[in-house]
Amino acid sequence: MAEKSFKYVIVGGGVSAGYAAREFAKQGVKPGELAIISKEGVAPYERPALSKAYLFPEGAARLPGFHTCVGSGGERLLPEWYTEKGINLILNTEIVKADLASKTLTSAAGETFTYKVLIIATGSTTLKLTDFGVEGASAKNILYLREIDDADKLVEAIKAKKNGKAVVVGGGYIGLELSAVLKINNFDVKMVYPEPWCMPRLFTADIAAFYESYYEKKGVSIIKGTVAVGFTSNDSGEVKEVKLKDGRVLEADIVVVGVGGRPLISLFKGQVEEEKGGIKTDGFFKTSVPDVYAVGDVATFPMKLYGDIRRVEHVDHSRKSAEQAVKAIFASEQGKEIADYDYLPYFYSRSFDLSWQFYGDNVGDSVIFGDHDPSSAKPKFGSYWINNGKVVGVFLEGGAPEENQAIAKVAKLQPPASSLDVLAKEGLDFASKI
């Protein structure tokens, strides 16, 4: 099989790949120089759509509607765009071996690709209950969500089990978003997670109490403090029941699991320096190997704002880190300098009629403000985090665009705050004055 050579190769075809491709085009990449190698069968798309509008019973999102880079308000890069720019989209191609010393990649089909500069954008994979040996976890209709193929399986299951019973395992992003969308599809929904409250890595107990109560009012039943330890199937091999550690047994036509992910870095083990579960990079996303960059979920990078190093799993960072790496590649070639990556952590979610945004760091003491009554017609509330006398993080539910911009500014500037009581009283007024 003939070897294919490119100046630049991106391994992975997710969000980072799409935003990197756009930046390559902006920087003047020449036709034939860049290849994106993806195991998926479609051009890069905005992954967050899969847990939201893709699953709606009416007016569902479908490709080509959410190809990158529409998620940030940019141009939608259709497959034809890559052709026009002379960018090689090599789809349905899984790389199974990477030799960074010889700058060679090998696919499952035995094809070889060589490069001068490599961007690792392999993202994450979902943790599966079968990985932990959970009894009966290989039953049909126990589903996960990461790629468009997963979303298609879930759409088929929703149609096949119309108005049925769904159990969602996990109380994080995926758990909350999928519980909402399954309820919108008229399923009887139960959400199960071991923690004392939902989204524990971000939410305080006060914030979580609002969402849990709101979900309960919408008809989602929440079961906390226990885990799924086994599943039973019917004669067709489809899941029938979920066995919980506390002894309860839940009926289920569909089970959706969202218990976290892990970065896909095994191809590069022993070849690049690692830290905190990811590939260690600098402020330009260069790895320890010359001409190799890592972006998105797989990169552990210096968080300039806080003077530490972190790995961030979120679409916003996937977009921005990809753009930074490409700018750095071209600056290096041209003997120019660019600024280090200066990232403000940003997370958001939408479910039912709710929409929240968070900026900064959720460390130190926190205080809640505003209307966080789940029975309010239009609840609007937030939370500030104070660390060492400064406001370091802000959360806001139901914010208008200018209010979300104001809380981002607060998190970036980290203004001093005299007390939690003052912040609770001032609420959004504090942010609007900064």
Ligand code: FDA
Contents of the next structure:
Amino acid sequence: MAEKSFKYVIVGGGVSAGYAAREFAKQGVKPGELAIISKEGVAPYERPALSKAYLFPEGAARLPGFHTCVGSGGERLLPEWYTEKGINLILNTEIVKADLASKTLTSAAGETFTYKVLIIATGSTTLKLTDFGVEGASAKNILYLREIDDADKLVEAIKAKKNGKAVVVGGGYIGLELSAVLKINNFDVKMVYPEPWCMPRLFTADIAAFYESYYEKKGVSIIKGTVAVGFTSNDSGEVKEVKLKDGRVLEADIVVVGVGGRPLISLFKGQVEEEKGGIKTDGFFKTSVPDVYAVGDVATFPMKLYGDIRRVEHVDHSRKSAEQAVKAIFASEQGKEIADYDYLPYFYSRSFDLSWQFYGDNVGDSVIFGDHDPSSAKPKFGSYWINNGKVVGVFLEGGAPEENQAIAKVAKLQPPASSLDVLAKEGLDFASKI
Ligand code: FDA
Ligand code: NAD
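In place of the form predicted on its own, output the structure of the form predicted together with this ligand.
Everything in the complex follows now, all chains and molecules, and the chain you saw is the first one.
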């Protein structure tokens, strides 16, 4: 099979790839120089839509509506955009071997691709219950959500099991967003997770109490402190029951599992330095191998603001890291320098009528402020985190755009705070004054 050669190759066709492509175009990439190789069958798109509007019973989001870069308010990059720019979109193509020494990638079908500069943008994969040997976990209708094909399977199952029973395993992002959307689809929803409260990576007990109570009011039942240890199926091999460690058995027509992700870096094992489960990069997303960059979920990069190194599995960073890497590539070709990456962590989620944003670092002591009564007509509340006398993180539910900007500013500037009590009393006013 003929070898295809490109100056630049991006392996992975997700969010980072889309934003990298836009930056390549801005920097004046020439037709034929750039290829994006993706195992998905569609051009890069805004992945967050998959757990939200893609699953709505009415007015569901569908491609081409959410190809990148709409999520950041930019021009949507339709497949035609790539053609116009002379960017090769090589879809339905999984890279199964990467040889960084000879700068060669090999696809599952045996095609080879060579490059001068490689950007690794393979993102994450979902952890599967079968990986942990959970009995019966390969039954039909036990579903995961990462890519558009997974979302399509979910849409089919929602239609086939109309108004049925769903069990959602996991109390993180997928767990909370999917429980909501399944409820909106009129499913009877039970959510199961091992921790004492949902989203423990970010939420304090106070924040979680609001969401748990809100979800319960919407009819989602929450079962905490236990895990799924097995499944039974019917004669067609479809899941029928979920067995919990505490002995309870839940009926289920659909099970959605969101028990975390894992960055996809196995192709590069032993060839590139790793750190904290990802590929180690500098502030320009350069890896330990010359001409190889890593962006998005797979990159472990210096977090300048906090003087440490981290991996971030959120869309804002995937966009910004991709842009930074491409700027760095062009700058180095032109013998110029750019500033290194100075990232302010930004996470968000939306479900039901709720919408929250978080900026900064959730370390130190925290305090809740505002109206966090789940029965309020329009709850609006937040939380500040103080570390070493400075406000380092801010969470806000129900904020208006200017209020969200104000909390971002606080997290960036890290103003001193005299006490948690003062912050609790001042609430959003504290942020608005900064
Ligand atoms: P991304 O996963 O987007 O893309 C990786 C691409 O590489 C995929 O197309 C994959 O098929 C391809 N690939 C992998 N291995 C390959 C190989 N060997 N050969 C070829 N192609 C390969 N974040 C947030 O901040 N707010 C939100 O609301 C959400 N919502 C959300 C919903 C859902 C359902 C998911 C799964 C994730 C989110 N996220 C999120 C997280 C966010 O989407 C995620 O951090 C970014 O998509 C990461 O971008 P990447 O480009 O790194 O990976
Ligand atoms: P997560 O890490 O957010 O949550 C995993 C949850 O599953 C945790 O609560 C964990 O304790 C729980 N869990 C672990 N083992 C379990 C078990 N055996 N049984 C039941 N629960 C168990 O991961 P996720 O929700 O699966 O999300 C996957 C990826 O997608 C992450 O990278 C996430 O950042 C991303 N994502 C982000 C958003 C967003 O930012 N709004 C939305 C969706 C997905």
